[in-house]
Amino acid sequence: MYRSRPKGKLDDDVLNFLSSMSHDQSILYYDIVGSEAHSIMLHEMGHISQPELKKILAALEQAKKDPSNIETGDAEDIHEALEAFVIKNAGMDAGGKMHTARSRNDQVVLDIRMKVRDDINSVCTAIIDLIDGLLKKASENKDAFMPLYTHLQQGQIGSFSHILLSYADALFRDLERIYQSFGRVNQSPLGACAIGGTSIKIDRKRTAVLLGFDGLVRNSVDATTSRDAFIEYVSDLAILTTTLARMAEDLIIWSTSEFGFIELADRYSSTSSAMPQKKNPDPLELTRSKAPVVAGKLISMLGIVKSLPSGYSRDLQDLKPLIIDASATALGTVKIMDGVIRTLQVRKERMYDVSKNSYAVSLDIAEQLVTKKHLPFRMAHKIVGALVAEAAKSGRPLADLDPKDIESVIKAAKIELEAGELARIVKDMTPERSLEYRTSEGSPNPQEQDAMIKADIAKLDGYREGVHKRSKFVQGSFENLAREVEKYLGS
């Protein structure tokens, strides 16, 4: 339909290189809506008479309750095919005239900036959610204590409450980073036309506010060209499924036989075809191969952008796919995630049995040492390090060291400091005991899980509140073209 200077069909390859109608479903609703903004604006402006709006909103309507009606046949796009359906329906009279001082080239960045700024609020939702689970068994996990793993060695005793709660922080900053990006995604390039603007007298705020946007992208060659608000919102996916592949990592180790922390739902596990015992965390192990993916989709956006000229282009057409897959990886994935920390096991008696045979209790032995016997701290990380030593020789606690281990390593160490002394601090440093000594902003101690916990459910409903009006007012504006739409149908 488009084809003006060039005579007949594309050759039947070249038609299948060029199209992108695979993936353009997604954005067909956005088309339709955005078509229907710029019809009435048309007519608001004196360029379509109010019998052909008619006709053209009518075609337009149609096309929204079936889509199926929309031949492909030999058209490129869903938008050569759907106003090949409106003149069709309509008549080349009216139909002809929806086109008016539109191009291609702002029509599909409209459509694509109202699907990702949907999406945005989809995920968005999604990490809420996420969040929220996490926060829920963070509070039922407060006396879940567990070592703390630096190099995968045991660190510091911690609880299972921090751990969740360190995923919340991290899911904050994924959730912040891709809220803040709506702003700039949600603003009109409609009416740039194909790269300077048209002759035509049009009202390109009025389409903007029947479409919910905040704003303009004004100038023409910038909302034709740019496609960095995209690109920013699947580098913030990129990170976000970063974070839940880590996430996923430590679930997965965690819930080994070795380790026997938690145990993931059944209806979060998949079993092996050969090997009956089987329980294996999939559903985690391709959470963690989400992020690569996501990661390999904005490498490829990023290439396609590189050194292109200012203008449309049509290597842009490649971003769709990439930008509406990453979309769609990132909300399941944060999903899935959702769904098994809210469902999973806490085995509190093996984490507790681990972290009190565990030598993670040393750094708290030597801050001891420090506040009680104001030793200098690297001596006091020596005696304890000589401590572990001893103890490890036999595979003991260091609470089970005989009182004569102790004497040694004070007399090896040569500083005045009594072995009984050194014993009862030792022997007192439990789990629970080491959490109530470390009372550090942001440490597991009981008290700051407690205000962390509830300053990030405080956190949350802001972040849901900003979500819901934003939705709102998209849906709002929507409602409110439906209803011209209607008015004009019916007059």
Contents of the next structure:
Amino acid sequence: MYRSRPKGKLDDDVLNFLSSMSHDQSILYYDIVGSEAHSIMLHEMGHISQPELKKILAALEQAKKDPSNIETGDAEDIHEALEAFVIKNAGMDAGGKMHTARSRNDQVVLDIRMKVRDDINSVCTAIIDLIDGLLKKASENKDAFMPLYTHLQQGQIGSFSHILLSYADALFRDLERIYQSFGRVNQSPLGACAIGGTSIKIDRKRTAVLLGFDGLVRNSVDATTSRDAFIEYVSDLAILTTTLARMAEDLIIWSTSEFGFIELADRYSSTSSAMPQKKNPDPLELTRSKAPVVAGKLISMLGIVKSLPSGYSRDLQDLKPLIIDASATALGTVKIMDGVIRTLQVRKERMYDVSKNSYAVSLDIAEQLVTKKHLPFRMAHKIVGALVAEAAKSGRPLADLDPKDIESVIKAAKIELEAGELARIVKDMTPERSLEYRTSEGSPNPQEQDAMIKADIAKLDGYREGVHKRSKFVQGSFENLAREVEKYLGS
Ligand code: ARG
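Moving on from the form predicted on its own, please list the structure of the form predicted together with ligand ARG.
Time for the whole complex; same chain goes first.
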């Protein structure tokens, strides 16, 4: 339909190569409402008569009701197909005016902005739900003592709830980043036209309001060229999926028979075609792989926009599937993690058993020597290290060392310390005591955890309300637009 200068049709191979139709389905709805707002504005500015507008809107509404009627035929993309559909149904005299003071260059980026703004709300809602699940699970597991690992070796005693709260904090930052990207996405490029605006009197603010935007991407070159807001969003998704991948990795490790700390719900586990005993954490494994998948899309996006001249180039079309896929992948991954967290079983006894027999109390013991006996930390470190070396010889926990061993460690260290006293400090250091003593801010100390849960619940409510308001605002704008459309259709 667009071929005014080039003669004849495109070769089929060329058309296939150029076509963005397969991914345009996800922007079709936005293309229709965008076209409705644009046409109403054109009428209000005196460029389209009321009967013409009525015909255009009737065709657009028909397209909305039954998109399968839109013939894709020779069209290179959904914009062309939709305009052809409107012209066919409204006639050239009316339908041929719809594309006045508009170009696919401002149109496509308008559609993507509307799509991404909805996606941002969906992803934010999913993250909020996931954090909610983490906070609930954390509240139930404050007494799930377990070792904390560094280098995947037992480090200090902690609790499962404290780890869940650490995920919540990381996810809060992911949420904040994505939430903030909304402001830069929700600006209308419509009216920038092909690159340099138009001599036809239009009202850019009017279409922006009709479509629920917060403002305009003012400069027409910037509006049609820039994709930084989408790159920002996908980079936020790449960071988010990396957080999820780390969570997945932890859970995979802890669900092994060797650890046995958690058990995944059957409905979040897969099995083996050959080994009947298998209960595999496939959803978590795919969660882990999504991080590089999304990061790859980000890298592709950066590669595409790098070195492009200002103004629309067709390269930009290849961003669309990357954005759409990254969004869908991240959203699906957050939802899977939400389900895994809510349904997993925590094996508190097993965790306690491992904690009780662990040398992860060593640092706590050394700190007791510092606070109670005023030993320099470096000396305390040496003594406890020697105790562990002694106990490890026979695979005993520290609490099972006999007085004789403790005596010889003190002697070898040449320090003034009563063996009985050190033995008491060692015996006293149960997992419970370990957390009770560790009162620093943000530690797994039960009171610290209570404070974190309380603060997180309040923070989450704030975000929930913010996302709700945003969605309501967009929805309200669309309802208002629908009323305008109704008004003209009934005229
Ligand atoms: N299908 C194109 C895209 O997705 C629409 C814009 C085409 N504009 C142009 N001047 N060729 O980006």
